[in-house]
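Next up: just one chain, as C-alpha cells, the form predicted on its own.
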Amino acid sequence: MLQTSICGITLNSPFILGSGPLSYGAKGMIRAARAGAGAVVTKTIRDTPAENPFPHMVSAGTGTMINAEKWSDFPGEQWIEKEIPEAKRAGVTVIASIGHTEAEVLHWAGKADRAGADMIELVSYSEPDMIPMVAAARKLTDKPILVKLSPNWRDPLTCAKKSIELGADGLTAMDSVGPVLRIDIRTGKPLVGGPFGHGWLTGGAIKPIVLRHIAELAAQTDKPIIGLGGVMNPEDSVEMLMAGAHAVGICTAPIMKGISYIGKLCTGLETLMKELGASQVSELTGMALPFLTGQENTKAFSFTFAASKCRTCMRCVTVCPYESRTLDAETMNMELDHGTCRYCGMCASVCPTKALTIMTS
C-alpha cells in the first residue's frame, strides 16, 4: 500500500530521511531503512569535513528544532569506500547528498555512483552555484539526479525549471529556512553556537512554507518531488503528497522522538489512506491541485456543531476576536452572533475534537 516510485526506483515506503545527523554513516542509515525508511539521504559529502560548532542543535518549541549543524564530519573517501557500500550491502537504497560547489560535484559526483548510490543529491547554500552543479553531475552519472530547492533563495522555482532543463530528474524540497536566532533569557547567549548565535529552523514551523513551493513546483513541472519540511506526523504527510509531492522527506520528527517513529508515520498513514479511499500513494499525489486557483475564495459557508463531540474545552470561545460565539457548559447551548461574526474560521479550526466544523456549500 505504502510502496512509491522516484524517478524509476521503487520504494517500500514513501517516507525518506533527509540529509542530516541520523544518516550520519552506514550505521545511522541502515537502522533508519529498518525503522520504515523508503530510501536515506547521506549527510552531505565534501572536500572537506565539517567542524561544527557547539551546540549545534536545539529544540526550540513542540515539533521544531534549530540546528547550526553543517555537512558531513567524515571525510569524503570514507563515505566512497565505507559508509555507502556497507549501506547498500544491507539492501538501503541511497541517496547521496553532493555539495555544495560544482567542483566538489565534480571530486565526488562520479564516485558516488560508483560507490553504489541510487541517486544523486545536489545541496548548495547558493542559489546560483546549482545550475552549474547540475550540468556538472549529468555529464558524470547517469543515475538519477535531486535537486534540493531552498526556501532561502529569492527563485526556487526559476532554479528548478532551469536544472530540469539541463538534466535534473527530481526534485528535493525543501532545505531548512533562515537564518534564525533564539535566545536563552536566563544568559542572554544564543541557543546555538553559530556565527552571531544564527542557526537554521526546521520542523513544524516550516511546513506551510514548504506547502506552498511543492504546489506552486507541482503545478509547472512535470518531475517527481520529495515533500521535506515540517512532516512531524501521519497527517503532514498527506498534506505533503496532496500539494503535489510523490514522497515524504522526513528529519526533524524522528531526530526528536526517535528512529522508530519512522515505523508509527508509515502505519498512521496507511490508516489515513484507507479512511481516504486510497490504495496507493499516488492516489494522493497532487490531489490539492486544482483548488489551489488563483481566485479568492468568496463563497460562503455554515457552521455546524456537533455537541456529543464537544468537551466544553471553549476554544471556540476565547479565540474568537469578535466575541460572537458562546457555549453553555451545562446545556450545551451554542449561539452564534450573526450580526458580528466576520466568519474567520478561527473558532472551527481550533477545536480538539471537530465538534465545531465549516460546511462549504
Ligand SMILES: Cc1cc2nc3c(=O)[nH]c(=O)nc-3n(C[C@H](O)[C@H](O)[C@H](O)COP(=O)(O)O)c2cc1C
Given for the second form:
Amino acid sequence: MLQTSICGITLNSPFILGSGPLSYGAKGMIRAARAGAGAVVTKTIRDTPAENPFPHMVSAGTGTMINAEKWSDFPGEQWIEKEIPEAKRAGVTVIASIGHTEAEVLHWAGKADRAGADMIELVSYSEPDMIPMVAAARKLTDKPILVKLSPNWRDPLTCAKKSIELGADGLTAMDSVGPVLRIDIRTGKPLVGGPFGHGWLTGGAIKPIVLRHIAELAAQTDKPIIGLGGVMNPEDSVEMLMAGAHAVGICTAPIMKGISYIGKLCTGLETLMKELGASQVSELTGMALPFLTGQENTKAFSFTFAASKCRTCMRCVTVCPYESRTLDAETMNMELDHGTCRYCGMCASVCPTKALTIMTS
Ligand SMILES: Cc1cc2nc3c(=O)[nH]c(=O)nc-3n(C[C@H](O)[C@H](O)[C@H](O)COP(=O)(O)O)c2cc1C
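Got the form predicted on its own; could you also share the form predicted in complex with the named molecule?
Below is the entire complex, every chain and molecule, led by the chain shown above.
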C-alpha cells in the first residue's frame, strides 16, 4: 500500500530521510531504512569536512528545532569509498546530497554515481549557485538529479523551472528556514553557537511555509516533488501529499522522536489512507490543488455542535475575540450570537475533539 516511486525508482515507503544528522554515515542510513524509510539522503558531501559550532542542535518548542549544523563532517572520499557502498550493500536506496558549489559538483557527482548512489540531490545556500550546479551534474551522471529548494531564496519557483530546463528530474522542497534566533533567558546567550547566534528552523513550525511552496511548484511542474519540512505525524504527511508531493521527507521528526518513529509514520499513514479511501500514495498527491484557486471563498459556512463529544474545555469560548459564543457546562447548551459572530472559524479550529466543526459548501 505504501509502495511508491520517484523518478522511476521504487520506494517501499514514501518516507525519505532528509539530509541531516541521522544520515551521518552508512550506519545511520541503514538504521533509517530498516526503520521504514523508503530512501535516505546522505549528509551533504563537500570538499572539506564540516566543523560545527557548539551547541549546534537545540529543541525550540514542541516539534521544532533550531540548528547551526553544517554539511558532513566526514571527508568526501570516505563517502565514496565506504559510506555509500556500505549502505548500498545493505540494500538502502541512497540519495547522495552534494553541495554547495559548481566546483564541488564537478568533484563529487560522478564519484557518487559510481559509488552506487541511486539519485543525486543538489543543495546550495545560494540560488544563483544552483543553476550551474545542475548543468554540471547533468553532464556527469545519468542518474536522477533532485534539486533541493530553499524557502530562504527570493524565487524558488523560478529556480525550479530553470533547473528542470537544464535536466533536473525532481525537486526536494525544502531546506530549513532562517536565519533565526533564540536566546536563553537565564544567560542572555543565544541557544546555538553559530555567528550572531543564527540558526535554522525545522520541524512543525515550518510546515505551512513548505506546504505553500509545494502547492505552487506542483501547480507549475509535473516533476516529482519530495515534500520535506515540518512533517511530524502521519496527518502532516497526508497534507504534504495533498499539496502535491509525491514522497515525504522527514528530518526533525525522527531526530526528536527516535528512528523507530519512521515505522510509526508508516503504519499511521496506512491507517489514514484506509480512512480516506486511498489504496495508493499517488491517489493523495495533489488532491488539494483543485481547491487552491485565486478565488477568495465568499460563501458563509454553518457550525455543527455534537454535545456528546464536548469535554467542556471552553477553548471555543475563550478564543472568540467578539465574545459571541457561550457554553453552559451543566446543560451543554451552546449558544452563538449571530449578530456579533464574524464567522472567522477560530472556535471550531481549536476544538480538540471536533465536537464543534464548520460545514463549508
Ligand atoms: C540538524 C540538521 C542538520 C541538517 N543538515 C542538512 C545537510 O547537511 N544538508 C541538507 O541539505 N539539509 C540539511 N538539513 C535540512 C533537512 O534536510 C530538512 O530540509 C529540514 O530539516 C526540514 O525538514 P524537517 O522539518 O522534517 O526537519 C538539516 C536539518 C537539521 C535539523
